[in-house]
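Okay, so here's just one chain, in structure tokens, the form predicted on its own.
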Amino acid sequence: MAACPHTLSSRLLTGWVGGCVWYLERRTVHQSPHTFMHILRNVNKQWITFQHFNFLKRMYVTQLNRSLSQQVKPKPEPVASPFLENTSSGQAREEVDEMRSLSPPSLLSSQRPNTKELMELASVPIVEGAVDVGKEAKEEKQWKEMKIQVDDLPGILARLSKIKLTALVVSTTSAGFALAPAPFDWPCFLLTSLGTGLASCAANSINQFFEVPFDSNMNRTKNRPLVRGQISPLLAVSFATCCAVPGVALLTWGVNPLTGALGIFNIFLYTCCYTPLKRISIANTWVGAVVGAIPPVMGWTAATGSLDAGALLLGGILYSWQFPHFNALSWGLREDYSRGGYCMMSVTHPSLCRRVALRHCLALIALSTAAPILDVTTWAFPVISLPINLYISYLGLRFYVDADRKSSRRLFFCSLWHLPLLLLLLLTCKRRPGGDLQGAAPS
């Protein structure tokens, strides 16, 4: 058997043994590159890289010093969690007592308390406060018997009837009665004032009864008696009925049927038209102005028994005065009215709100000039009332131009003293009945 001269077996071995060795050597030479590449691939797969060393270093550091490891800050518990609502207050207080009893030994065991123990100690008053708040919230949801003390009832009824607004209504009615060209009758005057006041209390009480869910969303009205639960709705409606029936009866049979009809119409207009329109349309402002213009007309008709041009003039002055007064007030309460769901000019039509206020400020000058033409006052009234009318018109112009809270506030406060002063000037310059005849008698 010939052997290759290049192989190891050809130099050392001959015969059959050399042939076997030659075969094994040749197979090893042919397959060695493939085996070497396979070994290299396996080594590359299991090779320890720099990332492995970096990871091992971080693990070693964190295991050596555990304070370097990241810890998630626990989220504070809510004030009144559903778990605390379902858990009885006695069980929760027992858990709090156990936490208090376990916390001091843990502090004594180590000089430096860890973060977890400090967090447990801080959570004790939070859990206790949450238990109290959850208990109070649960008690508020339960039905409770409403108890009203007799001493608090007059104040509650006064706020229910909007006593300040009622006083303004009665004062304008008294001004209309005094301005009428008729002899002043004290019994009739007292009956008119009392009947008008009772009718106003009834209308305001019914208004608050209808607006409870909306008043609760406004900061200006959230403390009203019905909203706070100081009085029951049944008692409020009963109080309104007890005011409306005798009030209308006094105006109808104690004064005259025309004044009684105006009182009934005004209650209907305020409760059934103005109140629902506040959430539907901006026309509620014009309807509300009509409601405020009727009381001086009622005073005039109570004194004279008729509805003439003088009564309409007084109603027109009160009608125009209410636009700068209310529009300036509503401008500073736009957020409140929007939260309560009321459709006001200041919320939906801001430019119209300012324009209407300025327009009716100027209308007060024209109405004051018409007073002597209709024989209500002398010609001195337009002259002496011109400065205050010009001043409120100037503030209305500033409100229209600036459109800010400062200008609206100035216009509102001006309207508070403008109306009483204007009514006082009307009384001062009132034309006396038969004054011309008395002046012509000596000649």
Ligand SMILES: CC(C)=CCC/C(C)=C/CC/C(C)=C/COP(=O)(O)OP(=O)(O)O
Second form
Amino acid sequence: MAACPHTLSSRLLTGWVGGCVWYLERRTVHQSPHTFMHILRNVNKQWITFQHFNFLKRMYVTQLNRSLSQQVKPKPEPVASPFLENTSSGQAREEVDEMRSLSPPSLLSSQRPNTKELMELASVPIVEGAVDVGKEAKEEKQWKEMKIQVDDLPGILARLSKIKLTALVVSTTSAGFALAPAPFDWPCFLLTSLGTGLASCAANSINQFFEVPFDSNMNRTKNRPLVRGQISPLLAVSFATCCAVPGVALLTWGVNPLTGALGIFNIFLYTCCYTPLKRISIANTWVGAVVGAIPPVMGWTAATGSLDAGALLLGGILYSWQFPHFNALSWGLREDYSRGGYCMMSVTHPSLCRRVALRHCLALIALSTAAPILDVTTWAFPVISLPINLYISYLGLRFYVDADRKSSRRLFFCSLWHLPLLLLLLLTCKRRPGGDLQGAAPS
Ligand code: HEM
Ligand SMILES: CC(C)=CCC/C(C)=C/CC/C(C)=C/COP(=O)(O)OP(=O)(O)O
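The form predicted in complex with the ligand, contrasted with the form predicted on its own above:
Everything in the complex follows now, all chains and molecules, and the chain you saw is the first one.
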């Protein structure tokens, strides 16, 4: 029966190794018989077969990798991305290549054993298990899976869910619930907040699952759990499913079907519309602003069961707030976003980016003034909210005029406290159900 190519090649390789040993023996025979006898005695004791040589090579690589990973203490920031791992394995590959060049010196053509001798050597039976390989060494040969430390899992899942963003999203939902003209129902409030938070965690996890190849190219996102391989895609998607299903179920059956429908629609809008659109058109920011505007509307519908003018006003405030928030942020990330291959206004339409941010800062003043007109708040609200709305508009103007890193960062960080404060003022000036004023100036 013809030998399979694998057997043939391993026999030839064995023959080649045997040939080298043969060459060494011949050379030492002529040079120093005593040394030769010593080597011969040793060589006989540990006849190095092809397997042993190969096993030693693998052991060496494993040891090398282990020593490499032991030497490199992962820093919290920045941590090697898979590409760096490839480089280190590339280094390992270099070492192996070098190690391969340490194999017995190449034979001079004149002394190379002739084919007959190689075939004779090839016929030497390969002794399986010539070396006693301990259990531990056997395990060394297996590739090691990246094991998640259970204590790290909460932090990893928090980063996967963009927990700070989710926290502010849930606070806008709570504000919508509290602002709605309906009696405050605590169980319903808690179910709405929990359901929205779970839906947001699911949406952000799926968003990161889709964006791994692009996030790995951006400094801001290259240390995310999926990019760093801290968590498997399967676990990330399973986590997203375990958040989405109970989240939407809580909103639909624990609160009302309208709120549940808004929740699942928002997950779809964020993961299947906004996320792919980021790489296609600058319109992604307008779609993303709708995604961010829906959570407070969900809070309102959870409390009232209906979608009315007040809900749309609140959604409008969140919609406008996101333009200074994101356009300012993205200004400082233009190189990063272009490296990631995203279509962002700050990269392709810089003047539009600044203009839209300023326009929506001013829109916040208009929307705040509309609140008492739509009976959402008292007339105290547009007055007491004017200072913070004027301040964010001033920063928006600075960003429009200066168009530099400093003005963009000031506007972004202002947006992070402006929204919670504006929501607080909305609550303090809420108009009570039945029309009587709460927090109104004394008549
Ligand atoms: C068009 C919509 C939005 C876009 C494009 C956007 C984009 C971003 C980006 C890129 C960051 C930086 C995250 C990072 O450092 O990796 C960020 C931070 C943040 N965003 Fe937004 N965002 C939007 C809407 C919202 C909404 C609706 C909220 C909450 C209501 C929000 C809350 C936050 C918070 C709290 C941070 C700071 C916390 C953090 O650094 O993760 N954002 N946003
Ligand atoms: C109920 C429910 C589903 C709520 C979802 C609310 C939510 C996740 C809003 C985020 C809005 C948004 C566009 C964020 C930026 O994402 P990005 O992908 O541009 O951010 P990145 O670049 O940091 O990944």
